[in-house]
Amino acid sequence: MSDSKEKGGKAAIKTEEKKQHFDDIYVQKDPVAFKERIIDALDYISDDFNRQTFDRLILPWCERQAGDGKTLNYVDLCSCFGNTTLAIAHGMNVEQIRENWKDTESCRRVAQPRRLPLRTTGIDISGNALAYGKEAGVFDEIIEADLNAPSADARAAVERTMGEADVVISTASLVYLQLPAIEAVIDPFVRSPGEGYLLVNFLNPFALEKADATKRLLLDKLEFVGSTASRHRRMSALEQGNYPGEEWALLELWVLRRKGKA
C-alpha cells in the first residue's frame, strides 16, 4: 500500500509503502474526518510543536515587519485544509482546531483572529481542502497543483506566489515531492530579495535517506537558522507493523531563511 494523495480518483503524488496512507481524508470537502482520524485517533499533537518554533524564531521578526506596518506574504506548501497555519497564524493550540473542527458547522469559521497581518496562500493538490481553507478565511488565495508534474498555468502561480513570499511553511509535506519537485519549488523564495523564513518537517523513521537529501538541498540555497525535535502524531497500526516497536512518528523542525538577508 503506497501513501499517496489523489486527485480525480488516480493517486498523482506517492510515497514509500510502509507509511500510512489518508488519501480518502485528504479529498473530503471539509477538515472534520481529518480532524476524527487523525488528531483523535492518532493523537496528532506536532501542530502545538510548529507554533511553538515559529514563535521562537520566526515570530519575533514577523512582530517587527508589523510594527512598521507591513502586511507579510505568507505560504502554506502542501496544505492540506490549513491546520498548520490555524496555529501558526492564528495561535490555536490542537486542542482548539479540534474544537473548531468538530463537526461540519462549527469548521465553517476560523474560531480566533490571525494574530499578525498576513496574506496567506494555501498550495496543495486537493481543491476541495482549498475550497474549504479559502471558505473558511484560513485562505486568502489558493492554487490547486500537482507539484511534481504541474500545469504550465499551476507552474507559473507557484513560482510568482513563492517569490512573493516572506514566510513558507511546509509541515511533514515534503515526503510527498520527489526532489526535483522540492527544487522547482523552493528556486523562486530562494531567488527573492530580502529577509525571508522557511518551516519545514522532516518525518522519522519514514523515507530517511529522502529527508537527508532534502536537507542537503535546502542547506546548499538557505541559511540554517535553528531547529526543534519533537513528536508527530502515533503511528497506525500498518506502520507499527512496518516498524515493530516503534509507536510514535517523530519530526525534526527546522527553520531556515534566505542566504544574506537576515
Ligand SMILES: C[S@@+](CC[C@H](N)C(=O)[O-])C[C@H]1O[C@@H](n2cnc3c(N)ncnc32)[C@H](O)[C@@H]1O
The other form holds:
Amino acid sequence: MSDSKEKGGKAAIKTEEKKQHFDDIYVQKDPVAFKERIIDALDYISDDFNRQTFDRLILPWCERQAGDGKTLNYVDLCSCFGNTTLAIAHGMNVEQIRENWKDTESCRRVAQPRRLPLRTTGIDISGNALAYGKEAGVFDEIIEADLNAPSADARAAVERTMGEADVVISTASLVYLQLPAIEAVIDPFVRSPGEGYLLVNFLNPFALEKADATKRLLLDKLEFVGSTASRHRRMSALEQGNYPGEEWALLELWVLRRKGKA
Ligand SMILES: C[S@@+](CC[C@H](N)C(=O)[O-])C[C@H]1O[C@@H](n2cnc3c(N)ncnc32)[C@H](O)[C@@H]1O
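Could you present the same protein in the form predicted in complex with this ligand, rather than the form predicted alone shown above?
Now the full complex is given, and it begins with the chain already shown.
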C-alpha cells in the first residue's frame, strides 16, 4: 500500500496505488499540521458530510437510546486525531474543527461538548494521535494497533471493543487496511447482539477494486441502511498527475447495521 524502496541497485519507489500518503502528519503530537496541510490546504470538507449522513441515518436511533438512559459505546476506527468524532460526537462542522485545531494551545481542549451520551474509543496505528485524542477529551479510551498486523494484546483489545460497540465509524480509512484485517476487525461487531450501526467511507477514484471487494465483504456480513455521495477533499498535485482532469476526490458514505436487528 505504501511506497517501498527496492533493495540493491538503483533505489526505486514502488507505488501500489496512486493516492497521496500523509503518514508524517498522522504521527505528529497534535493536529495542527493535520489542520494546516490537510483540512486547509486540501479543503478537507468530508466531515460535514459524515456528520450529515450520521444525523440522517443513525442519530435518531442514538437519541432514542439516550432517551432511555443508555450510554452508547462508540468506536472511531483509524481515528487519527479524532476529527470525525468531533463532527459526529460533538456536532462540530469543519469550520469549527478548523478553529479548534488552529494552534497548539486551542487544540488542547475540545471546544464543544458531546451532544450524546457516548463512551468513545479511538483505534489507530498512531500512538501520538491517540495520546492527543485522550488528553484533549476526544476519546475516553484508546487502542494503539497496526490493524494489518496487530500484536496479540492489541488484537484482543480491538476484538473486545468492537464486540461491545453500538456505533462504529471508519472514515477515509478502510483503504489503508487489507481485506483480512477489515474482516477480523468487523467480525466481533457483526457477531454481537442488539442493534448496531457502522458508518464507512469509500474513496473515489482511488483503489476502486479494493473498495468493491470491501463493499462485498461488508454487505455479506451487515445490512445496508443508506448512503450519500459527496466531495471529500481536493486532490494533491501528485494525485492530479495520476488522475489527469480530476480535481476533487469523492466519497461514498455508507451506513450499515447488524443484520436483522432493526
Ligand atoms: C486518512 S486518515 C483518516 C482519519 C480520519 N478517520 C478521517 O476521516 O479524517 C487514516 C488513518 O488511518 C491510520 N492507519 C493507517 N494504517 C493503519 C493500520 N495499519 N492500522 C491502524 N491504523 C492505521 C492512520 O494512522 C491515520 O490516522
